[in-house]
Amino acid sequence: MKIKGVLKRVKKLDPLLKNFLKRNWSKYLLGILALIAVDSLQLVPPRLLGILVDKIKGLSINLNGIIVYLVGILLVAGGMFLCRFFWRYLIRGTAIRFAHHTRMELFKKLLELSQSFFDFTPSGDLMARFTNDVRALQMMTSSAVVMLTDALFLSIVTFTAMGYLVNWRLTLIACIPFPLLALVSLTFGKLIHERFMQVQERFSDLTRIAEETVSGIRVVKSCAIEDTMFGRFSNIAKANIRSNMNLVKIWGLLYPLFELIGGSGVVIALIIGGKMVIFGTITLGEFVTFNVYLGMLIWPMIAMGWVLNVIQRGRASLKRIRKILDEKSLVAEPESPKKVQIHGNIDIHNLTFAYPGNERIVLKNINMKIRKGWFVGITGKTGSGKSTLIKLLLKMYPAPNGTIFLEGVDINDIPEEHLRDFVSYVPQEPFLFSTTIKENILFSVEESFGEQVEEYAKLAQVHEDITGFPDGYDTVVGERGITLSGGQKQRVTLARGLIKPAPVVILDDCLSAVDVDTEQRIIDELKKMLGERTLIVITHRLKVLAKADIIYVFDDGKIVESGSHDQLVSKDGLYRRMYELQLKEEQVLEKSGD
């Protein structure tokens, strides 16, 4: 029964858990045995130091038997040095793999989840699932096994050797308090686990509110709000210290506990086995070899506690890891996938959409026509739907069957990575890696296409900025390219998107930090230099547009307005409204100039 129980246990373990023990158990188990082998032998020391003490007492050793034990004790002090190396080596080091294994695990399904689950899941959150959950599965993987095997080992052996070797009913009657040690630590256990958990929880609150002020620092400073932001941390640190507090307590009670019920087994060995030895049921020497089994058998019995603790700890931290790894991406992948070679010939009828979750209708029966080299333009006013439609092109969130076709094949047929593979997309928010300028530029493609990087960078109007700096193309941008202004940061990331040789290129906003020239004057030489490549500007800018094949003017989720851009301007319509007002604004401008 009790091997069914221990197998039932086993086919319950996290699948993250079980898939590493059965790829690593033998390192494990050799460092176990060294382990116990070191536990072994720490049973001998006291042996021969209670031989020794009688020895000594009777006066029937001399000089140079004395020396042979004193050797013997340093001998096998050799023997614990080598096996305690093993045993590190070999448990620790596979904990510091498992703990590797699961960030790899955490990383690649962040990597797989659709952009859903990031728009509701603080990123500093996910940090400390990184850090601090990992590191307690860590310690539940290392220290917690050794911990437990001496526990368990030392407690049977040095329980064995104290009856053995000595006296079994002093024994049994020194051990007395020791079933209590279950007992505190089933009550204390749940309790342990319930309040990691809080602890945890906290911690990814703190690591969050860390995380938005160190990377909006600039906006913290420019608003001088930084007894605010100072404020709301320190509100949640105290709340963390709270949870920490109340784990504290919890442990902070156990340990006493368990140290008491030792403590009181010594009280009775010294009781009992003080009159034992003076009525010469025992020798001294066996009385002191007793006493040190005795000590050798409390501190496993401490140690429980401790190991309860790092256990449930590391219980909390793997249900908060499992939560990240059995999440589902919104995005399924296609049953029968078709790889088909996309050229920028894309058909949307009749798309409808709402955001997972949300009930609000964004986009409302959408029909558009592009094909493979035009110059497609969409505006409209904000919040009209421009960008949710590129973030279906894009497979960020899933579109309804039978809405969106690329080369008359449905969106939702074509694989996500094979997709992207085939359009090249600069964002509205530009992003830059904690690298150079030149990295940066060749993140998405091979280092082969490091010799273009002044083209393209040239081409989105940044070269000249990037040259006046020290560094060059070697300067390091920061962490989210801080060292950069607005202007910069946009065009480094469009020369990354350019770079990219996708049929498609789709440029969403990206250029709102510069003038309209600018934008004019990159849009007008991207034309060119792109040929066949299909182009998909949004933009809020309609002088950039003048040159589109085909413009599409949003509101409210809907098309309204297609056409050209001269058809539209002749159209009363909100195109030839948004397109007069824009002129009334540089006129305006131009004025003040002057």
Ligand SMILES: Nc1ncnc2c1ncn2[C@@H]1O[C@H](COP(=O)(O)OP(=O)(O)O)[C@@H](O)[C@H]1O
Given for the second form:
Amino acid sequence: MKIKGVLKRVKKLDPLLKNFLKRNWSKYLLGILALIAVDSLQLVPPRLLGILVDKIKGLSINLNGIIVYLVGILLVAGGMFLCRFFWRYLIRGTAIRFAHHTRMELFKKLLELSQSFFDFTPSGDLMARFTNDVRALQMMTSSAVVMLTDALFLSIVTFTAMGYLVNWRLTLIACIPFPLLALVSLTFGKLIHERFMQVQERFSDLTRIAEETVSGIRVVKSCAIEDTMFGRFSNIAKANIRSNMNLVKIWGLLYPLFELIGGSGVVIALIIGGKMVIFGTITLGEFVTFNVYLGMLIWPMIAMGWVLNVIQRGRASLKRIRKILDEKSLVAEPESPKKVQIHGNIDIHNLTFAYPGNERIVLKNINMKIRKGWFVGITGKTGSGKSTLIKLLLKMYPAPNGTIFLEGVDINDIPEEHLRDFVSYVPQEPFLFSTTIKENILFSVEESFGEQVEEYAKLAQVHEDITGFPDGYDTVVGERGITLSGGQKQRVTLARGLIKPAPVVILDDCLSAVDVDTEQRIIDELKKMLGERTLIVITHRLKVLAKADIIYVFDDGKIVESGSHDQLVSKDGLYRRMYELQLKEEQVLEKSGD
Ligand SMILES: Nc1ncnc2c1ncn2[C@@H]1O[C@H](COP(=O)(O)OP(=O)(O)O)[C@@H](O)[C@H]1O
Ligand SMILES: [Mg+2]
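Having seen the form predicted on its own, please provide the structure of the form predicted together with the named molecule.
Let's see the whole complex now, leading with the same chain.
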């Protein structure tokens, strides 16, 4: 019956933990045996020493006999040394590997999940999974196992010794308060953990605001908000003290409580055991032994509560990690995938779209026809849905069936990874990794493209900027390196996108921080180089689109106009109004002398 219950629980175990145990149970078993061996061997040397002392005192031993005993003690010590090494290696080592495995699984999942998942999950929350939750798992699979084994073994041995060597009835009665020790340790352990987390949170608040103030000191001073900042800091500092005091109070309560409960066991032992001595049921020596054993039981009981607490925390962390691992990508992989060769023929039919979990429609009845080798321009106000369309084309969000077709095949039938091989995409927000410029440009392609880095940097009009840096292409950017200007970041990001030889190239407003003429030069050169490849450019600067085969004008999620630059300028519509405005701005700039 009981075994069935245990089996049921094992079946319900998280697959992550179950698979891990399946592969590693033998290591755990050996580790636990080694641990028990250490615990038992520990008892041998004092006993040997005692016997030896008695024999020396009675003069019933010669030098050889003494050496035999000493060698025996040394051998036992050596055995303990080995067993200690083994349990550490087996139990802790295995737990470390489990934590590593969990982190890798989490990371793999992060790379798989679609964009929309990250819209809903705060990044701090995700980071906590990688750090706190994995640490809690490691505690559960290492320290808790060790403590549990130790505490169980010690309490069983001590308990048996008390009952066997002294008296079972006395043992049972004196141990009544002891489970209470475990309970107190469990509840307080939980409280301490909660308050400890609060302390850490308050502390990170404190560092965050200090950091903010230091890095934004110019804003603080120019806005004359020193008082406000001081007030904010002072409040958080007070909260920091309060949370620390809360923790200290509980620590202060804990030990007296342990002593009180342990002490009540001793009182019971004194009353009942004393009576037994008087009535001759046990000897005085037995009574003394009993009290020493009773004291030895306190620690394992406290440890038991601690272990339960660590296990509860580990299980909660496992649940949180499981939630991420079970997260389904909103963009489902096709049931019967079609790995079509993509050349750049794109058709969009009556596409209407709202973001998942959001009612507002951001694309309304979009129709487009793009052919291989075309230069397609897309323009329109901010928020009109241009980037959303591109994200659908890249399968970052799910498009409705029967709306987007590549080479005549529904995009939902094309596997995401396959699709990405055919598209190089430069996003609106430039992003550089904290490494060298060269590695940044080579990020999405093989090492063998190394020789082309300069060529593409030139195409992106950033080569001269780069050679001006102290280490040229080996200059490190980001936190630990130099800071690039917005325009430089955009152009390096562009070089990264362009170096990937894909039949479809999409630039999503990725040159906004670069001046118009440079943008125009880049696009003109790029168009020449791409030849028969399809180029889609999103931009606000209509001059850049002058040579486009077709331009789509977006407004409030709809395409309001389409045609070539000349056609659109000759119509009296949004495009012409935008164009005239931009011409006027340019004239003003020229007149202001530049
Ligand atoms: N992840 C998202 N979730 C919900 N709404 C979004 C998301 N991204 C963009 N939007 C909304 O969709 C609309 C179109 O945005 P976007 O396609 O980025 O416009 P554009 O690129 O033309 O400036 C905007 O109203 C924007 O607020
Ligand atoms: Mg956009």
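Residue numbers count along the first chain shown, from 1. Worth saying up front: this structure is predicted, and the values here are computed from it rather than measured. We call the rigid core the largest set of C-alpha positions that still match within 1.5 Å between the two forms.
Do you see a C-alpha shift of 2 Å or more at Phe431 between the two forms, with the core held fixed? It does not, since the Phe431 C-alpha is displaced less than 2 Å between the two forms after the core fit.
Per-residue C-alpha change between the two forms, Phe405, threshold 2 Å, rigid core fit: Phe405 C-alpha, core-superposed: shift of less than 2 Å.
Spell out whether the Cα of Ser204 moves at least 2 Å between the two forms when the two forms are superposed on their rigid core. After core superposition, the C-alpha of Ser204 moves 2 Å or more between the two forms.
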